[in-house]
Every structure is written in structure tokens, then in C-alpha cells.
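Single chain ahead, by itself, as C-alpha cells, in the form predicted alone.
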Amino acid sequence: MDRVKRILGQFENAAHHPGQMVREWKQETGRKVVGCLPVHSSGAEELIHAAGMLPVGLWGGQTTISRASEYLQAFCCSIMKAVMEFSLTGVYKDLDAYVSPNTCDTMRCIPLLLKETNPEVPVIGLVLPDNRKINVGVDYLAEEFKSIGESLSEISGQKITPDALQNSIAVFNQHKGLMNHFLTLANEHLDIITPYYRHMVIKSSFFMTKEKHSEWLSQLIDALEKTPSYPWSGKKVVVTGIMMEPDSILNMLADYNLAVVGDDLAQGSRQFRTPLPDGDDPYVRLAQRFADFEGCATVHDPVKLRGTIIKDLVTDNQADGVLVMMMKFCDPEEYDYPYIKMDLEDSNIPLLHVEIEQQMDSVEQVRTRLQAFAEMLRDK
């Protein structure tokens, strides 16, 4: 138990001190760091790694929004407001470049704003195809990744070779496998892997090399496997949305004896659940992974499979209900919600819709609703 707690403390420290992690890496290696904006920077991350640089996830954070309001409208999501605030106030000063995918309407303007506010830092746009499953969509995205790779090579001074990229893909695929193993094993230790620590393990992966995070994961998995499983007596939930922050909401779940046993979060298991396929062309492999991916409001999904994915998570993990963590002002998520609600209600799965944002002044309304939901599940 002590070993598990010590390892979890490492993940927690990394998740809470991303700037420190980045600076230490730069000092140790003398190499560059590229910030990757959400939600679909996968592909670019492997390219950054192959170019000898460190990809770092930029998911906003809890901060006071002041200068960002000069550039973004009031109805933009809190993640992008925080990203702009951090950029304007020097929090991202250790970044040597940005990669910004066209994830949503707000994200489409972010590259221009970053160039305007920090003209000395290169911004590489990643234009993802809507028709991602047809051959021409895969071919287009493979060429897009090649173009991005050339830009990254210029920034790093290290050419991306096919062998180097294949090696990076192997590193990232191994990490995905370890993350999925951990998430499965965590459900046998819900007394230790609380919603908060589950999040810390995932979030820390955005601020260090995948090799180092995989090493920590292997240590944690080994320690958990040597720890007797815990018979959880509380209720189990699946969470869906962009993310589950601020951290106070995660701690509330533990307060009401709710354990997270599965997630469909953009910042969570969506990062890990789709491995890269085999193949001789690494760029096609990266593009095919995006074509194979399912279940996100920010990619074209005419069949609306997300509700089915969430239902399967509920069944596979014997969950009692679903928490829909709705990021305020996230239009794609709001458009998806009616389909999710209909699918879950048709299967008699209890769900709670909770509106969140990173800069929440008060979480007491969320507390009241979570408490009522927990009591409803206990009485069910």
C-alpha cells in the first residue's frame, strides 16, 4: 500500500507542476518542447517525439481570466480562455512551438491569435479531415502529417526519418497499452485509485516523455497487482465529456462514495483506447488511427456511436450510472448530448448532466446535484 501511494504521489506532483517537468526536461536534454492543443493532437505528438522534442498537452487550467478576454469572446470555453491567458502571461514561455488542430470553431482561430500575441513562437496548424474514413481522407491526412513533420524538423534541427517515426509510434502504442491496463486494474482497487488519483495518473502523461510515464505506469501496475483487490461497496459511474476539472469535483465523488470505473473523456481514455494499426508507412498509420477513432463530438460521426460506446462502458464495468460533464460553451458536446441522453434512457441507465468550467467560482450547485444523484443510485 505504501509503495502504491508513493508512486501515485509522483503522478500527482507531475500533474500539478507541468512547468517544472518541462524545465527539468529541457535542462537535462537541451532539446525543445512543443505545446499540443486539444483535442486531436495524436499523430502530431508522435512526430514531435520522432523529431527529438517533447510534446506537452495544453489543456488550460484553473486561473483568473483577464487578458484573454481581449482576444476571445465571452461564450468561448474556459479551456481556450485559460490557454490564451497562459500564453499572454508568460506561463508558456518555455515552449518552442505550438501544434493546433482545427478541433472546433474556437480552435480554428487560436493559431492566428497565438501568432499575433507571440510572433516569435512558431504555430503549426493541423487541419483534420471531416471525411476521415474514406481513402482520400486517409491519404490527405497522411500528407498533412508529412508537411507537419517537415516543419517540426526545421524547428528541432533533427530530420524525421521513417524508422524514427516507426519507433515513436511503437513507444506511444506501448504507452496506450499500459494506460488501458492500468485503467482496468484500477477498478480492482477503487479504495486507492479514487477519481482524483485516476485523473492524476492520466493528466500527468501530458507533461513528460511517454517512456518515463510508461516506466512509472509499469511500477504502479506491478504494485497494484501485488495488492489485494478491494470489494467496493459504493456506487460506480462512467463519466463522459471533455474533462473532469476542477479537482474539487473529483474529490466530491469520493465524498459521496462514487467511484469512476470507466470514462469517455477527451482528456481521458479517448487518448488511449484506439491503437495505431500496423503498416509500412508510418504517416498512413497515423492517419488511419484518426479514421479508426470513434466517439468524440469534435469529429464527424453521422452514425452517432458515442451513446453505444458509453453503454458498453457501463455494461463492461458494471457501472450504476453515467455522469455527463458538460463543458460550458462547448457547442460540439452540447450538440451530442440529446443523442447520448436518448440512448442511455432507452437502456434505463441513470444519468446526470453537470455543467462545468475550469474557472468555476463555486461548485456548491454541483455538490448538491452529485449528492442527490448518489442518493438516487443508492435507492435504486
Contents of the next structure:
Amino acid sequence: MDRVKRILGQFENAAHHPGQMVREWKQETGRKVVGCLPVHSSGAEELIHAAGMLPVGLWGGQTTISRASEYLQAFCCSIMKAVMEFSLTGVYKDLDAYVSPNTCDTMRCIPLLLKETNPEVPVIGLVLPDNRKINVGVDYLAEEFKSIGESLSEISGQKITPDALQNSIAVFNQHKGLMNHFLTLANEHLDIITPYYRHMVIKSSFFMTKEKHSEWLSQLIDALEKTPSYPWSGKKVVVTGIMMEPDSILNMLADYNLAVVGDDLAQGSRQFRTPLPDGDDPYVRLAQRFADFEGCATVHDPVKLRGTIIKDLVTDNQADGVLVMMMKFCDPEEYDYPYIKMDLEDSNIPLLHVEIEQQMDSVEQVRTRLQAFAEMLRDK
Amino acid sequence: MLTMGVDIGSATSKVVILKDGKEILAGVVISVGTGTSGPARALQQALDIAKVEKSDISKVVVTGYGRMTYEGADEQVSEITCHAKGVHHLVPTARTVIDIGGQDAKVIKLDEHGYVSNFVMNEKCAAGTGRFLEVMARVLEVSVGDLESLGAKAENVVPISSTCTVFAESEVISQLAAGQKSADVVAGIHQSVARRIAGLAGRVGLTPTVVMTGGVAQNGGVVQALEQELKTTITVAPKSQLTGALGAALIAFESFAKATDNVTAVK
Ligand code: SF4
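With the form predicted alone already on screen, would you show the form predicted in complex with the partner chain?
What follows is the whole complex; the chain from before opens it.
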């Protein structure tokens, strides 16, 4: 138990100090760092790794929005507002470049804003295709990754070879496998792997090398396997949405005896659940992963599989209900919600819609909703 | 056995003392809420009316916006669960509860046993709540309690299209400046609250019997506008402001009875 707690403390420290993690890495290696914007920088991250640099996830954070309002309208999501605020106030000063995918309407203007406000830092746009499943979609994306790879090679001064990229893909695939292993194992230790610590383990993966994170994950998995499993008597939920922050909300779940036993979060399992397929051409492998990926509001999905994916998570993990963490003003998520609601209601799965923002000064309304939902599940 | 329910809202403090989970010995509403002397005054008045001491109460459950900071209770329960419980006790056929309080509005779906099967609450916004009516009453220079009778004199409804309380306030001022009768404007205000709540109710669906609770339920003008908007009849809960506190007292009774049963069983 003590060993598990000590390892969790390492993840927590890394998740809370991204700046320090980045600076330490730069000092140790003398190499460059590239900021990756949400949701699908996957593919670019492997390329950054293959070019000998560190990819760092930029998912906003808790801050007061002031200067970002000069550039983003009130109806933009709080994640992008925080990203702009951090960029304008020097929080991202250690980044040597950005990769910015065209995830949603708000993000389409982010590369230009980053260039405008930080002209000295290169911004590489990643244009993901809507028609991602057809051959030309995969071919197009493979070419897009090649061109991004060239820009990244220039920035790092290290050419990306096919072998280096295949090696990076292996490192990332191994990491995805370990994350999935940990998340499965976590459900047998819901007393220690609270919603907060579950998030800390996931979040820290955005701020350090995949090799290091995998090493810590292996230690954590080993320690958990040696710990007797815990019979959880509280209720279990699956969470879906872009992300689940601030931390106070995660702690509230624990207050009301709710454990997270599965997630369909853009910042969570959506990053790990689809491995990169085998293949000889590493660029096609990167592109094919995006074609294989399912169930995210920000990628084109004419058959709307997300509801089924969430239902399966509920069944497989014996969850009692679903929390839809709705990032305020995230239009892709808002558009998906009616489908998810319909699918879950058809299967009689209780769900709670909770609107969240990264900059929440008061979480008491969320508390009432979560408490009432926990009471509702208890009385069911 | 005596139990107590304390419901501390943003605008009012309510206390109910219950005997054996059935008989209401006292029910008090004080018109100030969390962070004021309201909860302590409501508690003392309820004890005086019931002619009992605090030490005679076996269990206290607190609910409402101020529940997290209230120290005199054994347990705290969300207002959603408490309203459901209180309404089910008063109107056993209730399947939908519309509660409009000082700063929030909620629609709760109940199953046949009175348990919550779904609910929605308004987001951080005063639109469609008691606070909205208070602001409008101030502009019209009347008390909130007079809105109903004033609205009843309306010949036409002057629609208030802004949902935001701040914009609606300026809209009301410009309608009055344009010479609209205040009664007609009040009817428009009631309709505006009703439309906002109807949107909320649509998300969980309405199953009769629909029961309304909370301070705003005392305004017949809003109730009528809501009936028209939702195309259904609405039963105003008896003691509409006290349902949350009553629910809390009932939950206190059930959990105390269960705990003592368990103790007896162990013995
Ligand atoms: S949270 Fe939604 S709106 Fe914001 S960047 Fe992500 S996808 Fe776009």
C-alpha cells in the first residue's frame, strides 16, 4: 500500500508541475519541447518523439482569464481561453514549437492567434481529414504527417528516419497498452485509485517522456498486483466528455462514494484505447490509427458509435451510471449529447449532465448535482 | 420519536419538526437564508411552536444551498432528494416536481416509490428563479407578493423576450417607459419564468401528477402561465415552501428508525 501511494505521489507531482517537468527535461537533454494542442495531436506526438523532442500536452489549466479575452470571444471554451492566456502571459515560454490540430471551430483559429501573439515560436497546423476512413483520407493524412515530420525535423535539427519513427510508434503503443492495463487494474483498487489519483496518472502522461511514464506505470502495476483487491461497496460511474477537472470535482466524487470505473474522456481513454496498427510504412500507420479510432465528438462519425462505446463501458465495468462532463461552450460535445442521452436512456442507464469549465470559481452547484445523483443511484 | 429537517436556501430558512415520521409539529419559514441569522431563528421558532427542546430531537438532517456550512445537523442530503421525499409524502401520486426557489430551479422525476429517477437544474443563472421575480418587482415598485394580484388584472400579455435577468430588467423598464400597463408587463414576466422552466422540464419529460414547490409556487400567476406553457395541470404542494425541510425530516426519521432497528437486531 505504501509503495502504491509513493508511486501515485510521483504521478501527482508531475501532473501538478508541468513547467518544472519540461525545464528539467530540457536541462538534462539539451533538446527541444513541442506543445501539442487537443484533442488529436496523436500521430504528431510520435513524430516529435522520432525527431528527438518532447511532446507536451496543452490542455489549458486553472487560471484567471484576462488577456485571452482580447483574442477569444466569450463563447469559446475555457480550455482554449486558458491556452491563450498561458501563451500571452509567458507560461509557455519553454516551448520551442506548437502542433495545433483543427479539432473544432474554436481551434481552427488557434494557430493564427499563436503566431500573431508569439511570432518567434513556430506553429505547425495539423489538418485532419473528415473523410478519415476512405483510402484517400488515409493517403492524405499520411502525406500530412510526412510534411509535419519535415517541419519537425527542421526545428529539432534531427531528421526523422522510418526506423526512428517505427521505434517511436513501438514506444507509444507500449505506453497505450500499459495505460489500458493500469485502468483495468485500477478497478480492483478503487479505495486507493480514487477519481483524483486516476486522473493524476493519466494527466501526468502529457508532461513527460512516454518511456519514463511507462516505467512508472510498470512499477505501479506491479505494486497494485501485489496489493489485495478491494471490495468497493460504493457506486460506480463511467465518465465521458472532454476532460474532468477541476480537481475539486474529482474529490467530490470520492466525498459521495462514487468511483470512476471507466472513462470516455478526450483527455483520458480516447488517447489510449486505439493502438497504432502494424505496417511497413510508419506514416500510414499513424494515419490508419486515426481512421480506426472511434467515438469522439471531434471526429466525423456518421453512425454515432459513441453511445454504444459508453454502454459497453458501463456493462463491462458493472457501472451504475454515467456522468457526462460537458465542457461549457464545446460545440462538438453539445452536438453529441442528444445521441448519447438517447442511447443511454434506451438502455435504462442513469446519466447526469454536468456543465463544467476549467475556471470554475464556485463548484457548489456541481456538488448538489453530484450528491443528488449519488443519492439517486443509492436509492435505486 | 421527533426528527427535524432544516432547509437553508439562498433567500429563506425553513425548519420542520416531525413526530414519528407523520405528524408535522412545527413548520417555520424565515425570509432570510444562508449566512444570516435565518437558520437559527427558524430553528428556535420551530422548537417553541412544537414546545420541545433541541435535545428531544433524535436526528436532524440539513438540506439546501447552505447545507455544507450548517453545523447543527447529523447528516446532510441534497435538496433534490429532500424535495422528492417531501412531495411524495404530501402528494403520493406525484411523478414530476417543479421546484423554483430563490436562486435555482429544478425539475425532478419521481418513481412510484417517491425516489428520484431523473432531475435537471438550471445553470448558474437567475433567469426563471425567485431572484428574477424579485428584480422585476423592484423595477415595478411593488412587492413580490403583489405580483400575482397585479398580473391577474392584465388585459394583454407584454412578452419579455430576454432571458437574462439584467437584460430583462432593461426590457421591462423600456416597456413601462413606452406606456405599457404594469399589469400587462407582470403577465409577461410570469410568462417569461414559465417559458424558462418549460425548457428545463422538456429535458426530463413531464409525467402527471405535476407538483410545484418552492417560494415561487405561491405566485398563482406563474403557476397559471406554467400550466399554459406545459399544457398540463399543476398541483401546488401544500406547504410549498416547506417540502424540502419536510423531506429532510422524513429522511432523518427513516435513517434513525433503520439505525435503531439494526441495533435492536444486533442485540
Ligand atoms: S473543448 Fe471542445 S470547443 Fe474546446 S477545444 Fe476542445 S473540442 Fe474545441
